[in-house]
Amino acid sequence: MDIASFNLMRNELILVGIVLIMLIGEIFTKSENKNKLITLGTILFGVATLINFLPLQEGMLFGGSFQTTRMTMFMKSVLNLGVFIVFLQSNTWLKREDNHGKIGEFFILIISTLIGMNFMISSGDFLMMYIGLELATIPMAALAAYEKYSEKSAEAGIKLILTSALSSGILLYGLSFIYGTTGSIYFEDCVRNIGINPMQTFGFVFFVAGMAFKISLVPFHLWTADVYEGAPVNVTAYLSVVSKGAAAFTFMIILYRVFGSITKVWEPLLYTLAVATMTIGNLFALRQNNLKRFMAFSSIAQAGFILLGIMQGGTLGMTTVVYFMLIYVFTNLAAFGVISAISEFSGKENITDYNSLYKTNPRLSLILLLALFSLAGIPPVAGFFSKFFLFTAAGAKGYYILILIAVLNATISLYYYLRVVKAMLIDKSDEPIATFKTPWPMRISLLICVAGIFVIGFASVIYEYISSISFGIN
């Protein structure tokens, strides 16, 4: 191994980079210039985002611990996208004077986890997987309580550590039986002494419980309700997709790589977790008037239909999922774009709010619609193709009757996604939310989330692309 294969962590070397230069940006820069590190912090990893989709050759680095691939060099640049959103979406709330004093701070969190999740995506052992899910976690405890004088977001910051610590142990508890089974925690070694035994079933059943909380599934959710509501908008974003995809993207590679030869075992234990994630989600949405919580529970739904593809099991599945994720990341940073602008305008965040909001303000109205339509997956806008292609893997293995499940529950979100939509332009209010002019790096990102939700649904050669570098498994 020579210096020059380190560019295999190309990605991470520069996100590196980039925290140590807001850290230098943090110390030196004088207090009434503190504003500039946000312009800094967006354009530097604006640059980062492009130059991870230029071409990587494919290798391994450490005996094998850090892989990288074409489809995780894809993978990390939609996560990277999500975090690009989510810092021009941020660029307002930032400049608040009670956050004037850590601006640095919130990029340097961010990409902290962003690091941990990449070592999480391109791990090729247990251990490599495990150091970038605490990477990727005890920063986001920091994000969720960034608003310090705030006692929801403090509340937030410590369920989110603590699930997270009691979720780790879990899962670390479960690959300790995969080890002491196996006796190797590189996959590549694991997957060659898998079998149906009860120490590994029952060490698989406590990879998946943990692996559950950080995608949100049920019965594993009571946390994500509470923390997205008590978390500031930004990182309930954040936390809603960059967190979640990154762990559903780690949680489909191990399961493909390690117990693709146990799906005896994996098949009815996710059948099961996707029925109860896809209704309890809906479910609970129904009831739901504060538009975080709302988001929350529709988060989880989403991460429901998330495991008809995964549970397909090979190239389609890992396909299906790679495509729903990036249209996922445009739709639902869309749809938060939006609330925290009205957010931070007006301070409010309630369905009931948004009652006359297309008289005062019709464009992000319609971009809201657009973006819970998609969510909804109502043709002809992305998600709806989306939605298709995960119906489709499962139909390829014959989930007949999870794929009805599925349809009927997503009849379901459209019912109270629509409520937001009749809060919006049939609704009447006294006090509609006043009109306002949205700052020019919110304007960029909702319409890059816009183009994305038009654009990715008709742009076959994505989904093409996504499929031609997904390994085969089948």
Given for the second form:
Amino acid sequence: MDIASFNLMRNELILVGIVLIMLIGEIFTKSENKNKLITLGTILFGVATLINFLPLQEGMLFGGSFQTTRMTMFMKSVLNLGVFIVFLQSNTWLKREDNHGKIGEFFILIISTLIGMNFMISSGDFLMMYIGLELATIPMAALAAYEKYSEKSAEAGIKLILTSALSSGILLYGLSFIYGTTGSIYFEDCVRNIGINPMQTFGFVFFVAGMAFKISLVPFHLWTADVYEGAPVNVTAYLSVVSKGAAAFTFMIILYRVFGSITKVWEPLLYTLAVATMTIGNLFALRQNNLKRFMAFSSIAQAGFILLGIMQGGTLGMTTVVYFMLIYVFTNLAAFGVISAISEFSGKENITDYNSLYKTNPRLSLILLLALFSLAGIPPVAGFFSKFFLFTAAGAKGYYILILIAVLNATISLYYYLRVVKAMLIDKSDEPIATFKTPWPMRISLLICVAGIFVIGFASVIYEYISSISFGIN
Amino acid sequence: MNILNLFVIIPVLTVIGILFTKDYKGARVTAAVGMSLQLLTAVILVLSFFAQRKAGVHGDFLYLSDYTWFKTLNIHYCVGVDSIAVWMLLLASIVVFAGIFASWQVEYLAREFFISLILLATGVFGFFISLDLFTMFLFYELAVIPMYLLIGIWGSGPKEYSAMKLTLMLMGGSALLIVGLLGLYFYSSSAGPVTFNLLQLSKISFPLAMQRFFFPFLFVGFGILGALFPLHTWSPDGHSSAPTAVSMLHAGVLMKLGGYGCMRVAMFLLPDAAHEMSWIFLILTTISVVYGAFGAIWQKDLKYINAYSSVSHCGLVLFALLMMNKTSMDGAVLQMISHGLMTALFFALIGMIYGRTHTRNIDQMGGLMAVVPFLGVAYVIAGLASLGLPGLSGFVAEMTIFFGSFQHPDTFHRVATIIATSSIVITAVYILRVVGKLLLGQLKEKEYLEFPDAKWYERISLVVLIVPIAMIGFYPTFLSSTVMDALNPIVERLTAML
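Structure of the form predicted together with its partner chain, given the form predicted on its own:
Below, the chain from earlier opens the complete complex, with every other chain and molecule after it.
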């Protein structure tokens, strides 16, 4: 192993570097200069995001434990983009008085979890994947409990850590069965010994359950709404986009690479999970009034759609899932950006508070409208394309009934997305949220999101690129 | 460049233009200019299309062009028109043009209003030019969603309820469509790579089991937009709550998307299943035709009367299509065009009358003919066209339909035809009743005497609609024969399977 092969871990090493810089920066900045840390962290991370787009040799490290392919690079870039947008959006919030002493922490915690996610995606054995998963989870609890004087935030933190511990336990239990029956933790070796075998199936089901906690699939979703509601808005945005995306990517890669030979076992399993997740997520979203809870259930329902792509098991499936996640990053973060800007300005987070928002803040409401339409899958915004392609992936398998259930769910979801639109544009209010100017970092982030929402759908180049680097079950 | 692309480019440029306007005056002028250009383009398209036909250019579709969009999925942006599509484009341009002038007085959030209206129009235009089912579906959905905002924000009455009901029902329809379209897409692999291209799909004969499964999805999916009983309930509520221009566009053009889609996609591509299942849908559409007409009799609100009448007339379109012979299908297309024009005229007039009386209840009106003669005469013309008076378009269309459908020798089709014909009588009842109560008799309120007659922009809007109605009524041969030509491939494919 020479120095050049460290290049394969470029993104992770740069991120570790940023964490260290932030840590040192935190120690050596005077109290009145703390706010400069925000700029420093955001700029450094922006540079890291850009660097990760540079092409890189494919290869593996540590005897196959860590693998770098063009696909993993792309997935990491998707996550990086999401985190970068979250950093831009949390700018004003971090400048608040009560966050003064812990600005560095915010960056360190988020980037640490991101490093964990990168390891999950690049992992070539179950141990590496597990370590990544833990690294991605434990700091997350601290993030959820970031507002330490808020009871709800503390509750979110403890709920997250407890469910994560439980799900990790379940996952490990499953993995131990797989290790026991295949005799290896390396993906390459496992594949050869995987078959229809009760012990393995048992382990596999536990593995799926563990991952389902992370992606918050029904019936493993119960923590989601409470945690999303309690955590600060920007952390919620991070949880719902980046964290969920990383878990979905990892789940898909492992299914394809390790369990490709037992599609018979996992297809009915995922089928059921997909139907339950879409339907229950949607039905619960119908009656939410708090926007964060609303987005929580909406994101549960969206996770159900992702399963449609994963189930396909081929290049098409992987392409549609990655494409969906890419668009989802921009879409969901656009919505969260608006929610966070408004909650920052007025402290209001309920749908009814948004009445007549279009009169006072037309731009923000337009962005939220676009984001919601994209989530609902309405053309011409990108969400239409990503959803249609997920349905295509399910169609390739011949699951027309599943598609029917999914599209009917998409119609139900339109109802609750339109509820927010209705509040903003139609409903009258005696005291609407006053007109305000959004701070510039938020504006940049929303601009990036809107550009993404408009461009990615029409630009077939992006889809073609993802398709060219995807792989399926051999 | 292909002239068809202008049908997407001009509306999009108009929308961008409206974004830069300052107030409602700028917005409406920009919209009017844009849609005038659009109407001009449509006229040029019609002229040059038939000039080419006359010069002997054959091929089912002209102005074909094809750009690959998503290569790995074999999704294309593929456009082309036959004479049916050309006429539908002209119809849509006329109705949109008239709609802009009919909504000249919108001041509340006018920019947003015109942007949504033109987005809706873009969807309609795009739908008629597309030959790739993916783009067709994209435009279809694009046409449906601005309706929510248009009805919800600028509508009247229980607008929020109506807007939500309409949007959800239509999106439910498009949900069914997705399943059907993907079915077509994946089963096309029997003849080469999978494709959404309508022309390629029309050369494949799909296995019967597959047709049986997917035909209902496609037919019902499009049928919801064409007000297929019992899924028509969005239509009365939606139309009566919508602002004038939106009712015009929706009843006039958007509902035709349903009939057009049923013909061009569901029946054309899956002919065996169409034959096998036509009886179920024939029963449903016969009910639509009669039920819609009876529904209209009981209503007191002008818009509800018209909305139910649309259910009846659009039901007739689907009814005629399902008869599946050349004459009746020709009648169906004529009916789409004729109904599009006259229902737009109706809704425009209702909007104008409402703008003066501030009520749509016919019991509170009367004697308006003396006060607003221009509007009164236009209303009578629309009414007579609707009840099928010779010399106006409605007669031509309905005659052709019933002529065609009675050609079936078997009892089932003939009985259905006879039942459906009864709607003509019922239509006469409600139309004459409205004309009598609204225009003739005593004036109900003194202040009605001060009503101004049609303003210049209202006259433009009305004349643009009345002229083609009369033209079709007096000289239907050209329209009818060109539609017949375009129906050839569809009818051939449908009858080849017998």
